[in-house]
Structure formats: structure tokens, C-alpha cells
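The chain that follows stands alone, in the form predicted alone, written as C-alpha cells.
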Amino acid sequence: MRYYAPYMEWAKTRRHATYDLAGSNMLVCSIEEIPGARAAITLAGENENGYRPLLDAIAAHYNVTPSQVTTANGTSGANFLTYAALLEPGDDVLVERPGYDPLMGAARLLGARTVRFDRAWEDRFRLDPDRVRAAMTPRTRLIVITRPHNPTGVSADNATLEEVGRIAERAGAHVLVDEVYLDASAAVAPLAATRSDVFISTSSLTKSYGLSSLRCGWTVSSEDVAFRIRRARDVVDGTGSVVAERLSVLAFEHLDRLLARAHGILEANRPLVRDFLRSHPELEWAESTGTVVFPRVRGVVDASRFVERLLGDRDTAIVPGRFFEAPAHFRLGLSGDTESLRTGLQLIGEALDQKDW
């Protein structure tokens, strides 16, 4: 199947683990953590081109105009609508490797061709404009980047991103930057779409704010691209959920508090993960600014057996690197419950020490 996304299938069907370090979502919020949430629930409201109070809230957050904002069903929905708005069958989409498989699957579903450029381990997964330039084809219409990078958590600096933008602009293409992890990131950077019209940024309340169930996603782009994305949504799903969008507006009213909560979780968790990685010489990794890290097991071609034994024997989940085309690695989430993370790291360490995989 041209649209198959193996990681998403695995994520939805894998066995539940007591110590689940496989997720990249921020620890989920309770409804009590958003004052007024219960009272805000209603089935009434107009949202033909997006619920206007939500468009206003997103625009104010980034200091752009509401006409530059489109809403979507999560960041994946925002990415798909962007593809649908900009791509024709036979177009080429440049996607980074290692990469998040829906970014490839969505292009194939629309009849476009995915062309890969590497974020190489030797460069500690740095975004390299020369690799992007070398991958360009006459049919390239879109370059796709995640910032921070999924699965490694490595961020792209502003100068590098601007150079990729110039490459796209010279080719008449756009750069889609999935920035769903950016707000919780340790790397402070402005939204890519605020730099120039060549960039389209996507994000949501999911990964940085602990509100994945709202499925509140969006794009920020030029007004012309935003109009095209809205027309694509007319075909895909029409509108969003008024219930979710009203709650999302309320979340934006408390966004500073939600972000402080996220940073508090990560400030507690990052040192635990850093100390763990440093204490295990059989692991090597690139420094992460995001909510995930992507260690490599030295001397191992494929760490899948290790991941499977860890789940089966120690009830602890991490993500096999094969789903990101880097099988010697595994992805470890930093943004869950601190005590579960602490215990899960201990169990991973025991499994590494035992070397029975």
C-alpha cells in the first residue's frame, strides 16, 4: 500500500506497558487544570473556515494575522492539508531521513513521490542545506522538516533554516516545518513561517501542552497558501469540532501556565535521561532539545530484539528505531510521568547490562 505508515500501526496496536517511555506527548492534562473547561463545553457555534476565536488566539500567539492561520485535526491533519493544497500527482516532496513515516505516507497517498535527504548520524543529525540542495529535483514542490527533529530531538538553527528557505525559493517550492515540539523545546526560536512566505509552519496543542485529545492543530503561512489549505479542508473533513475548538480557545487563555507545567516536567526529566545515557557506555546519542532522544546501541545493527525483550520481560516500552529507518537506535520519550520514567530507565539499564538480547 502506497500510504502505509508502519510506525503509526505499531503505536496503535502495541501492548500497553506499565513503564511507557515510547510516547512523545506531554503528560496529559486533567480537565481541572484548565479553569472553566467544563462550562465551556457546548455543541453550538460557527466554524466554517475555523472557529474565529481560535483563529484569533493562534494568530495572537504568533503575532500574525488570523488570515494566515488555518485549523486542522492535529499537526498530522495540518501536514496532510498542506500536502493536499500544494501537491499534484507526480510532484516530488523532499523528506528527511530518519523521519516520521506519516510525512512520507501522506505524499504517496496524494500521488506525489518522496525523495529523501539524510540527517546523518555522523553529523549528529544536523540539518545540512547541502544535502537538501543535492536532493532537489525539477519536480520538487515541497521540502519537509521537523523542528526539533522527530525522532532525535535535534533542532535546526535559524541560519540553517533560512538557507533551506533560499534553496526552496529559487526552485519555486515551499518548506513545510512541523514545529509541534518547538514550544516545549529547550531551543528558543521564532516560528519558521514568520520568517518569509516560503515557509509553512504546522503545530498543535498535542506535544507541548498535554492536550492531545483536543486534536487542535493549525498551519501558519502566507494568506495565499492559507486560502488553498482551507479549500483543501473543504474536501477532506469540512470543519473541525466546535466542542474541541471552544475548549482549545480556553486552553490558549491558560497557555503560559500549561507551558510552565510542560517545562517543569522536562526540567525534572531531562537530567534523569542525561545521567542514564552517560552511565551506559554502550549507548551513544546526539544532544536533544526536544521531548525525545534517539540513542544508538553500539555494535548493534538492529536494536529491535532489545526493544521487544524489554517490553516482554520488563514491561517497559520504547520505540524501535527501524520505524524511523535507523534500526540501531531507539526513541525514548522525556515528557511523561517522572517516577515512571525513573523506573523505566532503571529497567532499560538492567536489560542493557544483562545483554541477553
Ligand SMILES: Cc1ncc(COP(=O)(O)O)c(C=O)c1O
Second form
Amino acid sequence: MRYYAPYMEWAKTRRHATYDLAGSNMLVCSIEEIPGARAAITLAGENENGYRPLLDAIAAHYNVTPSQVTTANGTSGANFLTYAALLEPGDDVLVERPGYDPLMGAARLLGARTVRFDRAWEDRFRLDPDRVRAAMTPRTRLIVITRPHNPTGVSADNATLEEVGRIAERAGAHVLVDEVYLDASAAVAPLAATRSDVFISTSSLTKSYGLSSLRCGWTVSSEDVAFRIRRARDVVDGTGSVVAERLSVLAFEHLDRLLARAHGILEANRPLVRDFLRSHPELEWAESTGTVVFPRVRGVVDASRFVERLLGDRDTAIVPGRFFEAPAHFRLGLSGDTESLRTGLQLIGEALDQKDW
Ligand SMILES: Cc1ncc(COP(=O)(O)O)c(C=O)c1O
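Given the form predicted alone above, what does the protein look like in the form predicted together with this ligand?
The complete assembly is shown below, putting the previous chain first.
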């Protein structure tokens, strides 16, 4: 069996823990947090080329036109549709390392080649346009960035992003910026796709709003690219679910409140993680503006055994860095339940102190 995304396979089949700090989604909302949601459910509605009220809501959120927006099954679907719309077999896609593995798996599925550029630990995972430039090939059609970066939470500033945009433009390529972590991020920035037609931004209601179950994802791009993405969707899954799309429109009506909820959770959780990291000299990390942080355990080549012992002995889950091609690290989620995070951090600290892994 050919695995396209080993991290995703692990994430879906792993044993869950009482103190689960492995996820990166915003703490899930209850249905009561979207007023009117129960009454809104209907099975009728036209969504052949995207559900119009939802396209309008997303467009209004970013101050773009609805023809620049397409909807998709989560950011995952939005990323895949973008690849499918822009790539031919044999094309090259540049993907950051460490990276989120569906971004490599999608290229493999489509017969494209993945070329890597590093976000180096020595640079504290900074996006470095020189490394992007050095990785460009004559067949590069797409450069892919996550902002903030998964797995490290490190953001890219606008000037850096624009430089990467110019590299792509000169090569006749595009830049896909997966911005699923952006809205809840501590670094406020306009969506990349609002800067220039070279960018395609993808996002969803998952990481910043606690509504992963709606699978409400989208792309924002030039009208031309949006048209191509819609035509890719004709092949991949046709349309979305009207049931979920109606609920997503309601969610957009309450987006400010949902975002305030998310910021409240992060304001409570960030200091806990900061204090934990500062009190453990065996850990080093890069400053995160996202909903995850990616500490490195000093003197360790592969932290997998530590992660396994933590789960087995202390019922606490984090993600081993090997899934992001950085095995000395582990990924810790900041956007879950505050009390679970507090206890989980204490248990990670005890496990680190024990030094028997
Ligand atoms: C960079 C990145 N993009 C997309 C996703 C998936 O998001 P969605 O639930 O919107 O499909 C994740 C989830 O971990 C992610 O880390």
C-alpha cells in the first residue's frame, strides 16, 4: 500500500489520550454557539458552482469579489483543488520542509514532482526567499507555503511573502499560501491573495473558529484561477453539502464572536505554554504566532521514544516531529481546553525531568 500522507494516517488512527495536546484545531464549538443553527437545516438549495450566500459571505470577509472565491471541503480540499487546477503530470511543486504531508501527497497523487526548500532550524524556521529561489526548476508551477507555518507556528512577514511572489511571477508560477491558521494568529496580516494575482490563499472554519465538522473551506485567487479551481471541482467532488453550507453561512454571521472566543482561548493558553517552555532548559523553540509550537529536545536525535513514553506512562499526546521531517522536535497544540493543556504540560515536564527515555 502506498502511503501519500503518513502523518494524516497516524493522526486519524492514533490512540487518543486524556491530555490530548496533539491536535491543532481550535477547541470545537457547540451547536448553540451558532444561534439558529438547528432551525437552519434544509436539504434544498442551489450550490452547483458554489453556494451563493456562502461565496458572498467569504468574499465580504476578505473584501474581494465572489468570483474570486471558490468553496471546498475544508482547506484540505481547497489545497487539493488548487493543485489539480494548476498542475500537470511532470510539473514541479516547491514545498517547505518541515512540512505538512498532504502538501507533498497531493503532488504525488497528481503525478507532479515535489521539490523541497528548507525552513531551517538555524534560522528559527524563517521563510527565506533565497532558499526558495535556489530550489526553483524550469518546471516549477507552484510554490507552497503555510502561514503561520505548520508545524512550527512561525509566520512570514508581508515583504518576504511579496519577494516569494516575485520569484514565482518571473517563472510564470503561482504561490499557494495555506492560511488556515491566520485568523486566530497573533500576527495580523491581510490574506496573501489580496496582494497580487500570483497568490492563491486557502483557509477554512477549522483552525481559527472551532468548526472543523462543517468542512467549510475556500480559496481566494484571481478570477481566472478561481474558474480553473471550479472546473477541477467538477471532477473531484462536484459540489459541497447544502446542509453544511447553510450552517457555514450562519457561522459567518457570527464570525466576530467566534473569533473573540478563539482569541480568549489562546490568551489563556499561550502564557501557560510560554511558562512551560521557559522553565525547561532542555527545550529550544522558535516563537510561534499560530496555534501550535514545535520545541526541540536538546541533545536528542529523535524524540519519538519520548512521545511514546509520554502517551504510555502519562496518558498525554503530542505529535512526534518525525512526521514533519524534524525528528528532534515535537508539536504541541495551543488551542484546546485550557485545563487539559495545564495538566498535559505538567505531565510533559515530569516526563522530561525523568530523563529515562
Ligand atoms: C497547514 C494545514 N492545512 C490544512 C489543514 C486541514 O484543515 P481543514 O480542516 O480546513 O481541512 C491542516 C490541519 O492540520 C493544516 O495544518
